[in-house]
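As structure tokens, one chain now follows by itself in the form predicted on its own.
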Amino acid sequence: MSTNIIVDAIDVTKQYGDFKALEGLSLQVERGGVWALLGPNGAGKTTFLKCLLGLKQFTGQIKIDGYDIQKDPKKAKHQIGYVPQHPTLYNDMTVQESLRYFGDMRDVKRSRLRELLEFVGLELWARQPVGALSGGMQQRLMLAVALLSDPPVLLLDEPTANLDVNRQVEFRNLISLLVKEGKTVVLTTHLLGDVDHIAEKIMLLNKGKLVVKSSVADLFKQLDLTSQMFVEIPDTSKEQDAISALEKAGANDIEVKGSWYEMRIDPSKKVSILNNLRAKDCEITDFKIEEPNLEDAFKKITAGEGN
């Protein structure tokens, strides 16, 4: 299929008794880039993912790259690679055996397995048992499994939630490489870093409905997301220079408490803050950042929806 719409959901409803997890949900995902599927707890994100994967019956229609997930499930599922939050692998198998096992199920050539091992950086661990891998390595192996049939769409459920900061960066870099190759990535996450660093568009669900579809920058502005930043500058003679540098970088509500400067900043301005201070020869001995809470921010935008 060659249309620009790669995921097309129309009037999707999923009901459990009297409870509607999804209620007339309609959304379209254009081909290419990273789309973040966000929302408060219970918004319907996981239910929608399961409907996309053909794991839940629903009313309405979902097409993946033109194939109806209910009428033509085999072809529709072939367009999707899925990476769950918790790796579902066999610990006693080696990395290589795991890829072969899943690859044989999909008639994938051995050369494809070698390519994927290199892509996710696990070629040196090919003979290691899966149970001996770190959480980050297991997540990369799950990504390799999801890519076996070279699907155009990747669904990632909280892909970096259980990883440390360095492993989060590594995984985000892999996602960026996939997007450059033309993949469309849809991810659920509660981590601001996933949204801030790799997502381009946001779809915000609340009570089973799409309430916002927006670029990341526009939604962050609408939600007024700010980080609280603390910077230690021991040289008190640099106070005016420091305040001037901070204001120039866009810091707000600046307070000086001894050697510490407290302020509110746009999450994307962290590096600019530090660079501006260094340009003013302000020696920084320490700094820390308290990221905004996405869950709290969602409450602002969904207030009119009954929250």
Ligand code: ATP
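Just so you know, these numbers come straight off a predicted model, no measurement behind them. Rigid core here is just the name for the largest C-alpha set that superposes within 1.5 Å across the two forms. Positions refer to the first chain, counted from 1. First, how it differs from the form predicted in complex with the ligand.
Annotation: Cα of Ser26 displaced by less than 2 Å between the two forms, core superposition. A movement of the C-alpha atom of Pro234 reaching 2 angstroms or beyond is seen between the two forms when the two forms are aligned on their rigid core. A displacement of 2 angstroms or greater separates the C-alpha positions of Ile284 between the two forms, with the rigid core held in common.
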Second form
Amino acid sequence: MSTNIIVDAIDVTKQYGDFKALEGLSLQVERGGVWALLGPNGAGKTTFLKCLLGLKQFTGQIKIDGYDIQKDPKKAKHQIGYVPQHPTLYNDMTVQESLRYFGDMRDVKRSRLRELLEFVGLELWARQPVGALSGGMQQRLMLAVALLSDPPVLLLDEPTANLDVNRQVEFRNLISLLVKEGKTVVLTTHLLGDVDHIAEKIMLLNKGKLVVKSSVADLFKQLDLTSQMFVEIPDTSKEQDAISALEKAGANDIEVKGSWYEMRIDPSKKVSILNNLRAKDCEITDFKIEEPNLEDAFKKITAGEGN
Ligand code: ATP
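Having gone through the form predicted on its own, I am curious about the other one (the form predicted in complex with the ligand); can you provide its structure?
Now the complete complex, all chains and molecules, led by this one.
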């Protein structure tokens, strides 16, 4: 099935006793790209992932690529690859045996196993026991297992939480390749800095409900979060020209501090600011930009809720 909505959750409620971990949650995930599922501790992220994976009963409806996870679980589950936070592999099996073991359960051709080993960069480790792999390699092997049946959706639970910086970059690169192939990736993370690098779209849960669903860029726009830009123009005789060029390019709250000009700008205006200054013959010797980040955004959202 190929509608634009790949995950369609309608009025999902999950109760533990009297407590509602998810309360009438409705959200639609459009096909393609990386979505970060965010929220404070206890917001319901894990519960929602488990509902998506068909591991929890709930009221309401969830369809994965058109298949209802409660009515047609086999087909729906076939559309999802899941990478849990902690690898669930057998340490005594080799890398190759692990892929064969899980591949046979899903009737996957041997050629696909070789393709995946190569994709996650573990060909040279094929005959090594899983227990001998580093955490980053085990994570990549889990990704290969999740990709066995070539599902259109990948769910990643805290994918980079246990990886050092270099391994995080490697993992993100793999995710980017999968997105280029057209996969939809939904990941949870506590690392907001990670989201800026990996996900262009976010869904924020709070108290079992969806609070925000947006691209990161649109969220910054909606919340009116601007970038801070700093430009160094040593020639003081150019001050008036520089200020008028900056104003013309849409800079706000311009302050001159010695040879440095500080201002707030729409993140999309960086280049026109520099071009306007050059057009007025203002020689720029240095500049830097501080982009808005999700921490600023969430502070603003929670402040708005009065929490
Ligand atoms: P975290 O970021 O801490 O992992 P989360 O957003 O994933 O949190 P969940 O684990 O989905 O949140 O939990 C949502 C709420 O449901 C929490 O208040 C939690 O205590 C409660 N909860 C989760 N599982 C159970 C359970 N099996 N029985 C009772 N309550 C539960």
